[in-house]
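Starting off, we have a lone chain in the form predicted on its own, written out as structure tokens.
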Amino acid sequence: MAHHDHHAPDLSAGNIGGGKFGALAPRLFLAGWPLFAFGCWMALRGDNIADGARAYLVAMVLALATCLGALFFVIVQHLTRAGWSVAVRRPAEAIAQNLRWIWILFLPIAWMGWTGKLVDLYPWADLGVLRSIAPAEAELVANKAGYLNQKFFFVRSAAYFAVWALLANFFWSSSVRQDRTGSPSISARCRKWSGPAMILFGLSTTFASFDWIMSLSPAWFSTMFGVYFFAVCATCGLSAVTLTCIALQRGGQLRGIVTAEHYHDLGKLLFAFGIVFWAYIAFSQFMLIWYGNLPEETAWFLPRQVGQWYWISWGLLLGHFILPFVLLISRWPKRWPSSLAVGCAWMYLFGVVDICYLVLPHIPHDLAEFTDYRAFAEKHAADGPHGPGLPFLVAGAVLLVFAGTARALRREQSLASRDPSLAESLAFENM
């Protein structure tokens, strides 16, 4: 990093306010809630609650992954005492602060538990039903009943949301308070608590991925699954942070503050975590399970290699790794907002596809009698992504997250204008 003399950037209220992006908040809310409510109605009505519940879970996980990825960005900047990122940290804080209300999206799942319908989403919720369908699987799952039971499941879920809300509120409120007081001790306090915050973040996201996604197939397990979910969060969160910065500048804010140098580093982080690290973890998990060739492990991948899921699996390899790797490996696409915006939108789209890949496929119970791959593939040739209301749920969840972000940036500045490291960030240049 090198520092050079620049003309003083414009720190006027008009340049660091929410501007046009903040003004979008009411419109985004008005569009998001009806879409989301309509998607919920489609997902949870009728007899096919299982598919609808999985579609709902996709939307909830997508909203969470976006906000958790932004929270990770905020924590790691304080943990590493990074100065370059001050100019782009406030949009990340604004996305992460949605974690203060995002527990609301869990209420339909809590309602399923209250009404005895949680088994339609999680087979472990009623071992009696599972035994009548798949006795061998039920016996294996019964050994996990000390962890996989409804009471403990909802206690853990409440703990996750509490941890995320506290962390998001701590960093958001601290940053906003510093705008008003200018106290450098606030930055020191954030750095002090960033270590414990990262530990809490890592543990909560890991176990949440076990509880809400991996336990959809309760007989299956992977010790790498939590890291995989972190890569999903990084993909969605870093894409959203970068797109928000670009949207703010397109709306007339942060002119001369967020520069090509900052976009370059945001692009490098997305390239590292969302493309290369994701590919490394996805391949490692697949390779180890393929090499071990144990039925209780391969059962998770087999349904994802038949029907339409076969092509989606290859699509993830192409769209989540190969194409964006080629697009963003060069220095210049990461420095031009237009090309970086295309890359981020593409990665966010494949973050959605990845979550669908994790959540939607059912492991068929006839897999217990699996002997011939070709016959199995022919029998499940029509399998593919489906879920009542899925497009409405996903679109509604994304709009609600960005509505909450715009609302936060309408009320507060879009720049941490009195952070002690702001001057370093404004003068930042990549070597």
Partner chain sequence: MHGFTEIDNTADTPGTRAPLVLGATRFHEVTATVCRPNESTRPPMAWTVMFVISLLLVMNLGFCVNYLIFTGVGVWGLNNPVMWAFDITNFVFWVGIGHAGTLISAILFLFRQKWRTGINRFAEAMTIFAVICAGLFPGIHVGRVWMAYWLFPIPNQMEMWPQFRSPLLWDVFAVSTYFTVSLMFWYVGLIPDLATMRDRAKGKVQQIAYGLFALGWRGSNRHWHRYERAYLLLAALSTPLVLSVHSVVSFDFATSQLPGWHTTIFPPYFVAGAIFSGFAMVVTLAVPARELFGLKNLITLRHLDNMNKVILVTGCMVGYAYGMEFFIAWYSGALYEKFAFMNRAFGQYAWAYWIMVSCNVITPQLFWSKTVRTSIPLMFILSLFVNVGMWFERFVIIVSSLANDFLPTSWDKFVPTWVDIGTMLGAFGLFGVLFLLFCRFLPMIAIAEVKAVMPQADPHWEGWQHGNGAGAHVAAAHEPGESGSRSA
Contents of the next structure:
Amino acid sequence: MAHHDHHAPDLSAGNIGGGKFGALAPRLFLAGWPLFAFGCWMALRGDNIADGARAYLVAMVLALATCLGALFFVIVQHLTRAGWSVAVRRPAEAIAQNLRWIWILFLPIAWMGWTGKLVDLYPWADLGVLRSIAPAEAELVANKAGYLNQKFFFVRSAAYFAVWALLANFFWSSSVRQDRTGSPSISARCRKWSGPAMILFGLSTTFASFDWIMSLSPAWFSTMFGVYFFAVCATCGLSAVTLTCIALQRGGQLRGIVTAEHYHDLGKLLFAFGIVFWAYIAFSQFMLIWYGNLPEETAWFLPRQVGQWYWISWGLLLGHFILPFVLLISRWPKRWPSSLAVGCAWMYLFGVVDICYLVLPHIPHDLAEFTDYRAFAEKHAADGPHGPGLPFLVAGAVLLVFAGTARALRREQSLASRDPSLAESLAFENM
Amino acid sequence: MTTIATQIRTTAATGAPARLNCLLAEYENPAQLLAAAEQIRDRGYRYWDCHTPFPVHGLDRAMGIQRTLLPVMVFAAGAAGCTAGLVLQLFTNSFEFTVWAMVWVTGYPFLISGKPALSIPAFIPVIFELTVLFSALSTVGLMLLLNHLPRLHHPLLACNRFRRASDDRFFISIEARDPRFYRSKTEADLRATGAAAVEAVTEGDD
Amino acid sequence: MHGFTEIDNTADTPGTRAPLVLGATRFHEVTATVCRPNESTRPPMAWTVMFVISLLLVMNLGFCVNYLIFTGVGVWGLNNPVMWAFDITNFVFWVGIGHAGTLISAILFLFRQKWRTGINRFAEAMTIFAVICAGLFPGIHVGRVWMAYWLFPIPNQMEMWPQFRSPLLWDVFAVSTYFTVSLMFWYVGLIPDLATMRDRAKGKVQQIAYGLFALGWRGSNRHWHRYERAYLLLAALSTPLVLSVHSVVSFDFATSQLPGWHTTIFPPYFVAGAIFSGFAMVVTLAVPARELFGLKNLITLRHLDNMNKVILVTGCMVGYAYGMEFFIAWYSGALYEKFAFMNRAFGQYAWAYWIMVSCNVITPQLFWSKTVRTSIPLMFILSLFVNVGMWFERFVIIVSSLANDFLPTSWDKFVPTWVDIGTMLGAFGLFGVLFLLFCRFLPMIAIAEVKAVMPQADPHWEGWQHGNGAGAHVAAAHEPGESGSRSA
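To complete the pair, please output the form predicted together with the partner chain; the form predicted on its own was given just before.
Starting with the chain above, the whole complex follows.
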């Protein structure tokens, strides 16, 4: 039988290192930092930084979503005692371990708080300013001042980063320690703590999405929003994990270890969570608000249905769901690394578009004054993703995350080679 | 077990030899079956089959079975269901024209709860359900159709030995209509695979 | 099976997989164990007692339903603001129960969870019977039952069509699709086992009955090939379907503007709750069934442990949703939203709310402890709690939001009448009758699927590789004539 004729996979250092991908780390850093710094400069110069700050937020959320998606992948493998995924878990852990330094990306927002500019990003940060522009909204937002105030905001943000750094560090350091000791008790420990880790992960990502994204429109609320952000994380994280595996293999590593079977499963997960689950959550949220037709809630969708955002909304439906659904539903595109790489790059791109869609549009304060949709649409015909420095920030953030990943994989193995379930992972076959 | 002799059953009434349907070889475990299936495949038989109490992993490859096109057909059925759901709702709730669908029917675009005539978001759930319904019905229907089931009468079902095919034994049957089938040669082929027993199965034998 | 001590196969050692089938080393033992309850001449005493009780409840159901239809929905305790109460509570409860069956048969199949094979058959049966019970309630609550065909797009003399923008119509499509697909999934899974029953049948009647439904299945590998593809496709179709069904049920509430109903998290929250309640029902049924029918080697402690873990996970999800609803109600800053939730927790139905929170969020936390997860009496009690809690969850959502709506002058209180309660109990009777008949006449465990996950099913299993040794041993140990010696 085929899988018995396989030669034992090559577990030598030459096959489970960082390879050419790991060697890219310094170059990725050298490209990433200047791009990111230039983007920051473009975004945050001048007095009116409202657009720029949002562009910055897109980049930060993207980097976070990528790492959080990978962290979710790692936790859920331990939680479910998965065997198949051991061969591809290390790249996921390597992406997730970036959460140890990612708090640095929050510093510009902390700086905005320090210098009193946070109100340019979050209207709730200064109720006096909000009251002078939109008194009715300010009255509503004042009701939640117990939660939406600067002090508590920064305390919570610090807590999220601490939780994520803790979780990512726990799973990363446990896994690399096992490379040296080979102790199965390390796997047992990861399994034991995966349950509480998942609860911490769920609560922290939910409230982080409320704080950083949902409160951009402080009057608006949706109980689903945390779940929506989880779908964003899954899209970005799972595509990044798959792309890293492919990059490692293209760089001459993990040969005969990561096979079409693993790609098939990664593709299925991306298909399930990044495409179908995302569509389910996005549709449910939209349809319920559209159907209920309450002004407090529809206000969030209105600015996303005028100007260029109208086309971006349709683009999301098409590019984040319909096209990839049709193209990735078959078996072979998920099993062939080249087509899967295209699919993952595509989904990552639309993950970025989705984050832009969540973050960039402003809810205009004259919302109460317009009489019908057509008048509103005409007035906002020129709206669109105007974020100074946005391309630089996004490219820089992505490069930095991959640089951190490549560096980790260069220093440590790219395979959890002494995980007790490795044999199961190497042997399994899809139906 | 291996001492059981090959025998042809005769219909008692006429005494004439019944028509041979296939030769049935019995194996004790999936490993023997898998090895045997590879040998039979390599002998170039076409009308032959394995019978197992549960799907045996790797047997498809050992038998050289082509991957079925069922998923492609189901995808087409799903697309049809999707279209049907959309057309049904648009016609009945969004437009007012008359078409012949077995009887003459007219759409009825009435407004309710302030929703527009073309309420696409509200039509999605039914579109989805019909997509799944069409796909699932065609999955089961096509699976049975392609397998030529239901077929309540089959020579193998009259064979006593074969009853264990749904319990704990593994069988290979080679049909007499196979161009390479020669009674003695095929029996020798089956014995060469290490069959625990080989039996001839006849037709019209209830 | 008396004197059987529980074998602990729940060890969680990295790198190894605990056995899912205990005791049996041969395929034939699995067949014999599963078929024994169906082939015994007389069911256990407990079965008969339960069956009689269920039958009485069904008669009571028939009476209540007829009384309702002949008299009108006024016989229920409904009043002006509370126009939905027990009927829809029971509907959502039963649909939810059904979801675990599909989760086990479809989602766990896609996730390659082999332990599902021990419980999927009767969880799927549970799904079908639960959906039958669920379908009863919207059927009778429309008042004029004889007009029910208006729900379907059938050309009629009034030239009217159903209102496809209504979530209640989506329900019709979702639940009927769900029933059809679940039934097909269950039946497709049954075909090989019906063939087994046919081949083992001792009497002509059984042989014909099982043979007819086995469709002439011969275990052909060319058939198995398409069968497995079809099964995978059905699983892939059922997975989004099961999500959609309870989502659509949640849309019945969430598309409205009523505080406590109109909230965007309802779809995934209802799905998680449905799986939660369904798994609890599987445990409630599995614990006595394995005891009564001697299935402890096939539904092992590991299966129960895993199910309790799923209950814990989904219980946490439900807790998350309760928390989000409460937090966002406050965060919305909207008066009515805040009131709706304060009213739930401290208003006239506070007792129901706290039953719900205790049974759904607090007591399932005990499942963090492995001792609790592997204790048969404790898991049985906790699963009953979850069943109760999830019934009250639907009651709280439906009744507390309606009873105290926007206009205080119209507030009222819902009190169930004897017909409400009789119908609710009757539905349990209907479920019981169907489930007990299933236990008696159909294999409760998927025989072919259990065999396929035994290590011996792999042609590369060590025992088969060491020459003929193990194989011959197994053959010799097999009692000849069990199924092969009877004349046709």
